[in-house]
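Given as structure tokens, the chain that follows is alone and in the form predicted alone.
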Amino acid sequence: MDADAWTRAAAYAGAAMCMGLGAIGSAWGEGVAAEQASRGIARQPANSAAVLRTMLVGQAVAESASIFALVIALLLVFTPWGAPGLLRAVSLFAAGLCMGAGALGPGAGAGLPAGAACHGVARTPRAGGALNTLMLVGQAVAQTPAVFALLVSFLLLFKDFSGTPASLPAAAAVLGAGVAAGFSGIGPGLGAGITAAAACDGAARRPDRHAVLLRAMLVGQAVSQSTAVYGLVVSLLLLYLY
């Protein structure tokens, strides 16, 4: 095959392992959301209407993470790449598998701290002002290594490599910089999803409490994102410091 052949093929490998894998965290978490949702519902039908409003604003902010990936793989099928080569062959492809990996963990996490909510206003209705905080909040948390990830995606398809001489370490670091930004944000957006669930079910259970647990939240999920900002600073590092 020529270098224009490779190209293509890597940018449609790519779009399969983006969408393929960033499906993954959001079904799974937006199943954890509707399962908790249903269960509390049976427990307390009276609060259906509630718990329902929960369960689909969650699942909507769970999914972010898969669109991420949605845009990114549409990107690398339909767009007319030009100046094809080793480095723009490995680009393409780091980029839909950053995309991909960076998924799991948010879109994941994210539907944790849904679920809790849900069966939190099923079980304490006066607590769903602040448990749908709580909620929000933690899933905006859990959802920043995705932002991470299709940030570097960008890069990755868009970076102009005509001044680079294509060589193997060249290409293992293109590489390198999708796979630091994408597998260092599937652990951070599955601890923040915890945290922001352990959070709501503490505000289910002592509603008077949802601004301390709110504080305690926020701090713990930084904590557990530094994580992914190593990913992105030694990601960037591989990308323009080679």
Given for the second form:
Amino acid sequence: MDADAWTRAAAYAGAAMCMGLGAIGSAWGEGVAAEQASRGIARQPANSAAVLRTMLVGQAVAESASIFALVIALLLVFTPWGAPGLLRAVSLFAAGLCMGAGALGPGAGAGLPAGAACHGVARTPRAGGALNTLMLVGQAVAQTPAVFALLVSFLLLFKDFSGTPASLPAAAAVLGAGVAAGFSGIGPGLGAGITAAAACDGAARRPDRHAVLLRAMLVGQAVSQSTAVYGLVVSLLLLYLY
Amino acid sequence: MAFDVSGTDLVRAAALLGAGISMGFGAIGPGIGEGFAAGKACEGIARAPEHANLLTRTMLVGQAVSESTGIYALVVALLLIFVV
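Output the structure of the form predicted together with its partner chain; the preceding block shows the form predicted alone.
Below, the chain from earlier opens the complete complex, with every other chain and molecule after it.
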């Protein structure tokens, strides 16, 4: 088989990993949001309009991680990737793997606060404003690992390997960069979502305490994001030192 | 796409891929664990905001311990990149 076929095969395999893995988290998260919205509406049908709105906004944010994955998968399938070679082939596969794994945690994590907010809006309609704010801020933090993964995927896709001689260590560094940035996003994305869900739960019970909850949530989420930043650092080291 | 693979190259390649695997998978646990700690702290603060400082301190100590394995993963990744 020639290098061109290998490179195209790697791009298609990367696209499949990207969308296959990337669909899991968001779909699960949106399911959690819909489940909690249904439970809430069953108990308080009068609040269904507000619950539905919160559910749709929360689901839209949770969907963004898998939309990143879709964009990378489509780029991998439809872009002609120039000079074929070992490093190009590995970088295309790594870009897909990175975005696919990177969307797992943030997609699932963003669904948890959406579910908690839907439940809260159904139970305590007057807390709707505070709940929506907490939900959106918490989801935004939970999405950061997906943005790191998108960044590294773009770097892998658009890095010019024509000057680098093909060697096994260089290929391993490129694949390692994708693995580090992608899989390191799973935990922080989920963890930030768990935190935001608990904050939304608390604000639904005590809407007057939403300011102190927002602060506590952000401190806790910031610490749980640290490992995603380590993953990004290791990934950039692997990409640019080798 | 032909290239020579020597033993040194193979070891170097394994170390670099290993660095990515170490940091990538090593980050999963701390992220989720710290999220649980922060979530319970938020729950506690919603119930008893007067204890917010105590709860935040406890949360941060717990998260620091749970962070340790993430730092091990980072140290191993940096060792694999720069030392091995």
